[in-house]
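Only one chain is given next, in structure tokens, and it is the form predicted alone.
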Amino acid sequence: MDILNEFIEVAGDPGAYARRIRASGRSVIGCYCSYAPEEIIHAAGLHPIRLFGTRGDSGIAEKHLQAYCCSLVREALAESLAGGLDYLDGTVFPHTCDSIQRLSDIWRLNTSHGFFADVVLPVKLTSESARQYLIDVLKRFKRELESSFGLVITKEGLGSSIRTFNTIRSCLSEIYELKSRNPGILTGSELFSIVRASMVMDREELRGKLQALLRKLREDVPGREGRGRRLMLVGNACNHPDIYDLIERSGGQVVWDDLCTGTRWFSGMIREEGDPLASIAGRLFERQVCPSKHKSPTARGEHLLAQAREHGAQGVIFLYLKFCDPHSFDYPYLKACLDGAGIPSMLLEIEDRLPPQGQILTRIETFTQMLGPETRTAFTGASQTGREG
């Protein structure tokens, strides 16, 4: 279908776009974390993006950074250094982990993008001081907004801002619920490349497309069902359409997922009333977190659980970044948490490439297939699942 196909093409080539909004005249703001505040930037009528690095040779960032960086960081920085990101006019950077705090200071002092904004929020999210401290740091940077781009953003911008977000996160939402219920509306990739188109294109543009296309896929739902094991993803940021594909071959479905570049980024809705950088505070405070934050010990454990279960994923695949620590420390607990209810997983690790395709191929393929025999994938509720756990 034709606006699929805008999608697939926006995800394909990120920079092409961005340049298109910049040229319209709008400034554009990257950003590289799930937890950057994109409705205040697109309340001060500039354009954020989420930036996902070159996917090419990261060489030129050595001289900056440890050999033993995530791929992330080291294809960020070297994207900027040659010149890969000449549509910024600024980038923000929320605190995650010490490697993307460390290339927040390499940034600022080796490049040169205009605004540049360290949004540092809580790491434990437990309590009501967290919880003003945060509102806190979107106040600063609402300020930091407007003193460098000489502009004013009014409480009714930020009111239509979180509608329009909400209205996305809305669609995305449903699209993976169809996804989930009948696997073979959309392939995998074309849902990669969805979400990746999404988190780049004209946000008042996009609710628009969003609604279209999941008015054209509710049409398709009861023709398409898919067959495969039923499979979650889980881990940071996803570079790899391949992977999917890759995984369609073993004989798997993805179905959910729990990625920076996936659920982690529209999952939460901001209330609509009241003080909106409360609000806009409040969904960033109760959201599914990721490593980089904390709320209870076993907190992702009982997320990860309970996303599987609802969605009667057979199997979990962690898919994680090389050198990612904070994901890498939460790994033995996830695995543990899934082994005690009895839902298979593996691991793998990936860089800005992915290994040979046939070694690769040869790892899913040996765990989808002790997943059981390939069946329809069309699910209607949790009941399933309680059976698989």
Second form
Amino acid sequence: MDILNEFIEVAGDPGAYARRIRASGRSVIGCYCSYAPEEIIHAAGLHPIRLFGTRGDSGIAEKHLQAYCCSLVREALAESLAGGLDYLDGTVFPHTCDSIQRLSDIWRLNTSHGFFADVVLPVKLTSESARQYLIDVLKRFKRELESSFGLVITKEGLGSSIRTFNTIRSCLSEIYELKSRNPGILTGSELFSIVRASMVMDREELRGKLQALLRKLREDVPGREGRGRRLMLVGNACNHPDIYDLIERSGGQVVWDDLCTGTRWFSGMIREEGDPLASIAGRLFERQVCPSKHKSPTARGEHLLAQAREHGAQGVIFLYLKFCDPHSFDYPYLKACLDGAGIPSMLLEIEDRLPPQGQILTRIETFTQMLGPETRTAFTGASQTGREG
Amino acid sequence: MPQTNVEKKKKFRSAKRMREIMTEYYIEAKTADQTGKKVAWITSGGPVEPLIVMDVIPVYPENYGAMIGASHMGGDLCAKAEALGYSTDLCSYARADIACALEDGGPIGGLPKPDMLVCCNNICGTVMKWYEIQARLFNVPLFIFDTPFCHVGFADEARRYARTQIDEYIGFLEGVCKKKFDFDQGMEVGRLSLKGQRLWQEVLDAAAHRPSPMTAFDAFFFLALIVTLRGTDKVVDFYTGLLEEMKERVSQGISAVENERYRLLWDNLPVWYRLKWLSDTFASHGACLVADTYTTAWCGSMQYIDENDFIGSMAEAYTRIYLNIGVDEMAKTIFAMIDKYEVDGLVMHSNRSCKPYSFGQYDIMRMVREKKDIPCMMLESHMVDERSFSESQALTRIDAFMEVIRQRDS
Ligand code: SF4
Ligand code: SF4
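So that was the form predicted alone. Now I'd like the form predicted together with the partner chain, please.
Every component of the complex follows; first up is the chain already shown.
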């Protein structure tokens, strides 16, 4: 499938794609977080791009960060210091965890990518005052973009961006739903590439491609039921497409996720009426919460159980980067929630590289095999509760 | 014989008084269920004054964490938390407290159960996760005072947001305590709080004298009151006494470290289970750790407090504290301390327990070397979890560092 290959290509080398965008005369703004207000960047005519860091190579960051810092942050800084982000015209740091918070400082003091902004989001997403503050923060960000790039972001521009992003998000949701019902339609790593490429590609182009892909997938559905135990992947940012292959080789298949580079990024729609900034804030406020934000003490557990049930997950793999505080704090609780519901889980903690293949394969196999026999028929649970395509 | 006299002189008589106050405080807190008072667990940098106005007893898991560390119970408790599934890489205050809460272990038989939780994220994101855990365990109301991080400056919208939350906080307390907040008393508590902070700053200032009458290790000890009881007259009385003692020591020429030759600045939290060892080791080189960035944090944002409107201005003061600011802002504070205390070297504690305090230290170190031209060293530990600490490695580093300082001196 041609479109699929395009996604795979972009996901494989986001930098090359970004350089092409830049060569076409558009400024590229990078960010590391699913809370970045990409709609505003897009409405300014700039190109928002998600950054992932250079995998497994963070040596050069040692002068700034201790070894007990997560690999995402170390690799991000390393990539910048090594000159790998020469295509950027700016970076944006939404406030999330303590490590990103300090990365922002270190970044501001040691790198030069042009525009720089901290978007100091509220941490608690519960009160009206926090919502108002979030709106104000977005307003400030909009002003900063406008004055730095000498442009005006109009209400119409924002409205149109919102519609584009809504379409993208609903396409991705539907692709996820289709995959959940018929896991055979895409391999895990193909889905990974689609999402990753979506964080990189020009959003208008992306919208068309996703819609086309979706049409093909809808036709393709019959006879593509999946193999393997139905699993959910839960964690921070996943920079390891190999993990999906390993899971599939171990007799499992990922049917849903709660990842920073997965549903947490594209879940939730923006209201298309009313004040655009308030609507963008509204989505950030309501969407599936990241562990570095607070909704309620039990929000994440409830959400995980609901998703696991809706997608008939037979097991959950927690995929964590080592030294990640927000996720590590939630782990015992989330595991207990799953235990209570009779859903087995396992924790895979990775430092920067995946552990040796043989070792990780054995661990995942041991886990998947205790989940009972493979399900060979298409799962229909999701269609009863989920949206019908 | 003369040795003992010196030893005697060196001991602070206030230390005994402080132990008494802390004992009374913990007894009061532990018997709250009998006296009908409510107990709130609150983070160390949290806005405690409204609790005092409402006659709620504030309890500080972090102060308790320090006790755990100092009594060498940290490793054991942290291991218990790990058995519960908490990663070794998490803050050891949080791990130890989580383990204690589940089994009433630890010093003084555990902390009294909270009636409410007050979490202020001006120090870290860890506390938010930690208090969520305790909110699930104790099933009590949780108030989060969300203090936007101030990378550079303090944005207007952040000011408004923080200020509004003070009203929400008061509303929360009125709901839980089922009584009205007394604003006149709020003024009074605020006045006492500010007075306590001023006195604490003066106590710390005494170390600017050569030789210094106190060390950072003394400050770590005497810190407990400004953390746990600020806003009360007990604190004011106590620090008034301690300040007098400092002045006496200065006038009598009593130095905390015999033959003080070098003056050092400490950054980050203490290594609670090696206080004495570190103190002795540095002292053996004639080095006095005269000041630190940690204990200063409890009086570092007084400039933002309006004495005549404490409740109205506390939001800003609590938001702009030392840890809630950018690395370059922190570096400026450190430069100022280097000058004020006439420091010969900087000892940075790279604290695996505390990422917001530790990440950025390398950059600060570079700035200090460039701007202040003094030697810097780094020691790594998990402040409460003694299992990871290597004495021999620390010793090698300290010896090497002191050698550099000595060479520069000669
Ligand atoms: S949330 Fe976790 S993985 Fe993500 S940057 Fe923070 S510490 Fe690293
Ligand atoms: S030691 Fe650091 S991480 Fe732990 S509670 Fe204190 S500020 Fe937070």
